[in-house]
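The chain below stands alone, shown as structure tokens; this is the form predicted on its own.
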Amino acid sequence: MLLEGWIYVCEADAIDEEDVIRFDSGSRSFAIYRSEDNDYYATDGFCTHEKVHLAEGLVMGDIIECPKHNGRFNYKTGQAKKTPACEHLTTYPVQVTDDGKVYIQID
């Protein structure tokens, strides 16, 4: 049972292992990740350097690389790991229900 404030994103199997998808809700955009350990994570959807959507980037272990200037972030913590990305990403709680639905809490 989910608490109030959680938003449905997709079915869990819609995200491949070590992949990322784009999720938009209202005027906000998010990046939703599935790690090699089959855990799910969510961050702001845009690179903090030039606002390119991270879902177009490359997932390498715990790192997402921006497709435009190759700035890197740890998607589990949001920490900027390689310039030109210097500002960290905001991360959001993710929950996968027993019936395989992915939700994020954005408020």
Second form
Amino acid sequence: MLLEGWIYVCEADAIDEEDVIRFDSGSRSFAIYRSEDNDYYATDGFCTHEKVHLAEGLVMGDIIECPKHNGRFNYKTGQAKKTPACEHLTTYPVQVTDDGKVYIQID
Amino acid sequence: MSTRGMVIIGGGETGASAARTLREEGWQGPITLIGQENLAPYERPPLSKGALALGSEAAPAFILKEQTLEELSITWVREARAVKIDRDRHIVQLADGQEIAYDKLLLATGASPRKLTLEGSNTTSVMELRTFADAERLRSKLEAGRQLVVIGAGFIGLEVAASARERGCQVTVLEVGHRILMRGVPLGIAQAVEARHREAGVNFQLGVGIERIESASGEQRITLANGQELRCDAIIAGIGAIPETSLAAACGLDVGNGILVNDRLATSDPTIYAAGDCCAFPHGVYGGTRIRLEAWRNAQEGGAHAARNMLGADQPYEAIPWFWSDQYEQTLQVIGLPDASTLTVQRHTEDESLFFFHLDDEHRLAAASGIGAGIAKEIKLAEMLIVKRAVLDPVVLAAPGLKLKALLKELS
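Switch from the form predicted on its own to the form predicted in complex with its partner chain and give that structure.
The complete assembly is shown below, putting the previous chain first.
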């Protein structure tokens, strides 16, 4: 049973292992990640350096690399790890239900 | 080491990246960054794209703001031109007579737009695009309904053409070559780019020379070699760039198509390094072939790499060449050197992206290129395969269900 405020994103298997997808809600865009060990994470969808969708970037271990300027973030903590990305990403709680659905809490 | 310090000539991406890296790597001595402009280091890629967009902010995207320069204790000498390097005394002399002593010197002098040398062409009749001031001047000309002629169908010209169309200008692109994007971009991608421009209403005239340019009462007239005349409100030339080597040559450093450096980015004087657009370096991944690049990543990573070597890291520079271009909603990217390949394999993807792998004689991945929304991850993975010197089966590469990430893991 989900608490109020959680938003459905996708089926859990819609994201490949060690990969990321884009999720838009209203006027906001998010990046939803599945790690190598099958945990799910969510951050802001855009690189903090320039407005580029992080979901077009590559996930390697704990890192998402922006497709445009190769700025890097730890998507689990939101921490910026490589210039030109200097500002951290906001992260959001993620929940996967028993029936395999991914939800995020964005407020 | 004495405390003369590190001196960087050039306040662009390379110089800024080097200055920042010197501090990040723990250098506590003086750092002096000499730039010709009044603006702190800013990014150049937006100048032909976002900086021309409707509603764009009239401010550059700073790489190092003045406040950051202060925080990092980087002495920024603005609006200054270095005129002489005295290698015996380890001194850089500026145009105003000021002398700055160095322990190690980085030449990050970049490249200057190639000038059009035609009857009637001069800086008032033909614009160029290298600085933020150039972009502001160009933007002021791009009012809806105006006629713009772009000379040169390379990246700068095409990005300007796309930006101008989006602002409602009528755009004609003139190119003396028989196709657009002659350098470093495979034909399949060039064709896709051209088709998108034509769809947007850009008029191309390829394989055509220009005879002269005349200006009268705000109107420009271009006479083509075939006798045709074009009238327009503004002309911009994007016909390549020339590496800034004069300072290096004058002090006796080895110079060719760029300042010649070794794989450590050191010039023929071990206390002087060069990085970015101005230098030509031997690339280990491509058999030591000497290359010169005009690309954002090379500027940024070359500057950082030179800085580390100036501090004694002694590492070869082997960053894989990479560049991108944004035109309309399309992104194209090229990783590696397609020219080093002999076989190109087209990848059929589910979305409408076009993707190519470029293999050498031994089927080693030399480059990959793509256009479309979903290419960035694949290009990044291709880079990792190029670094691994991966030998790949063309049939496997063409398979629709190929997962490059899985392929990379198999090779690990």
